[in-house]
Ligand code: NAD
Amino acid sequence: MTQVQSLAGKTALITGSTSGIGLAYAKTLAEAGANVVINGFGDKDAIEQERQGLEAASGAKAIYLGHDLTKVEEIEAMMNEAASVFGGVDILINNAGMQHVAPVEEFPLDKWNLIIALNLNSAFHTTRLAVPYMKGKKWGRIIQTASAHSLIASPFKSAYVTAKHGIAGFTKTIALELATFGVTANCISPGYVWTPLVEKQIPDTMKARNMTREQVMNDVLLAGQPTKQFVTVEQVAAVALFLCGDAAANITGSNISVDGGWTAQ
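Supply, in the form predicted on its own, the structure of the chain whose sequence was given, as a single chain.
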């Protein structure tokens, strides 16, 4: 079996990484020896505990930068601070995102603008700021957490679907631009992922729909996933780790589905 290379000496910046998929990315890359920059919101003490755990796992350095990625000046400050500590970012994972559900004619303008800023625009800004260092090093990995909704649509999610389709197109474009510089760019597109946020939705849905827990999970949450299994954060992170290795040096511009067969239908 091909072994994933050590990431010792590399620096990974993961947006939206204080919980869920983003934190799984951070833990997995730290375990491979990378320096890690985490970003996101949450309880300060809990974040500090996770930061310390990342350092313990990596034997390297982990820092937390809590900048607001809906603001260009804060993204620039975050990238500059990461560069001042580590010299630059070798692995960029754009994971930050949010969701809002509403019919298009009722979709709040502030929610539309917020989702496009966080889910799409922030990835452009982090990428444009990371690329010069990667080009100079002749090595880099850019990974986007897209979604099954980068490939298909669902009703009432116009902003989210628009942003995720945009991420997929953006990734293909930068993959072509960077193809001769040793830098790859790819999307990982999960389906329904088992996270605490999803778990917390189940009791309310049981009550609202008069369903059992199993019915909610299989007939509502997993209705679109033929495997009837949630994707785990560890499975998504394992794909990212593979993409960082030498075995994936010729995988670029791809959109890798981790969705239990959802988009195969």
Contents of the next structure:
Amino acid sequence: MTQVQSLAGKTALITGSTSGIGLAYAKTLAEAGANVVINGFGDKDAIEQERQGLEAASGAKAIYLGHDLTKVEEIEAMMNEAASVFGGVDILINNAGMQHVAPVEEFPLDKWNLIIALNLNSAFHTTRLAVPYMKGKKWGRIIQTASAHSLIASPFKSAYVTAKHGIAGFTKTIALELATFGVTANCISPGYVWTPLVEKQIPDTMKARNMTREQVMNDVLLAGQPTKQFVTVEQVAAVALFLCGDAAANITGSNISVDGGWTAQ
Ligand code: NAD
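Please supply the corresponding structure for the form predicted in complex with the named molecule (the preceding block corresponds to the form predicted on its own).
Every chain and every other molecule in the complex is listed next, the one we just looked at coming first.
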């Protein structure tokens, strides 16, 4: 059996890693010995506690850069700061994301623009800024948290589904561009994972579909997931860790579903 290899000496930058799936990536990669850069919003003390926990787990360095990734100049500042501390980023995980649920004719313009900026455009900016270092090192891993919604659609999530289909196409494109440089690019596409992002969309979905909380949980969220279980953040992070290893050096341009069979239907 393939052993999980050490990521000591590598630096992983994970966007949106103060919570949910991103935090699980940070913990898993830190446990494998990587330096980690965490990003996202939240309570300063809680984030500092997580940062210290990551350093304790990795024996390496963990820093927090709380830049707002809906703004290009902030993304540039974050990538420059990460490079000034670590020289560059070996593993880039584009994970920050948000959701808004509304019928298309009522979809607020500001929400559309924010979701496209965060869930899609930010991945282009971090990638274009990370790639020169990876090419120079002849090694790199770019991982996107896409979604089952990068493969199929659901009503009332037009911006999210658009962004996630976009990131799937972007990933295939950069996989081809980077194929001879030892740099792989892949999507991980979870179904419903129990995180704050999912919890927060329950009230809007109740409103949009005129349903109770229980109906949303069972008839919307888990309805399409044949296992009838939420995916765990640890299960998603384990796939990312595998993609970072040598055993995954020829997995590139792929879109790996972790969705309890949702998109198999
Ligand atoms: P979450 O809400 O727990 O985490 C989102 C993270 O993004 C947080 O750290 C938050 O602070 C950060 N963030 C939000 N706005 C930001 C901004 N402007 N700049 C920087 N960071 C920002 O959500 P999650 O469920 O862990 O989602 C993570 C990713 O997984 C998202 O891309 C989401 O689309 C994707 N995903 C989630 C599910 C699910 O069921 N939870 C399923 C498929 C895909």
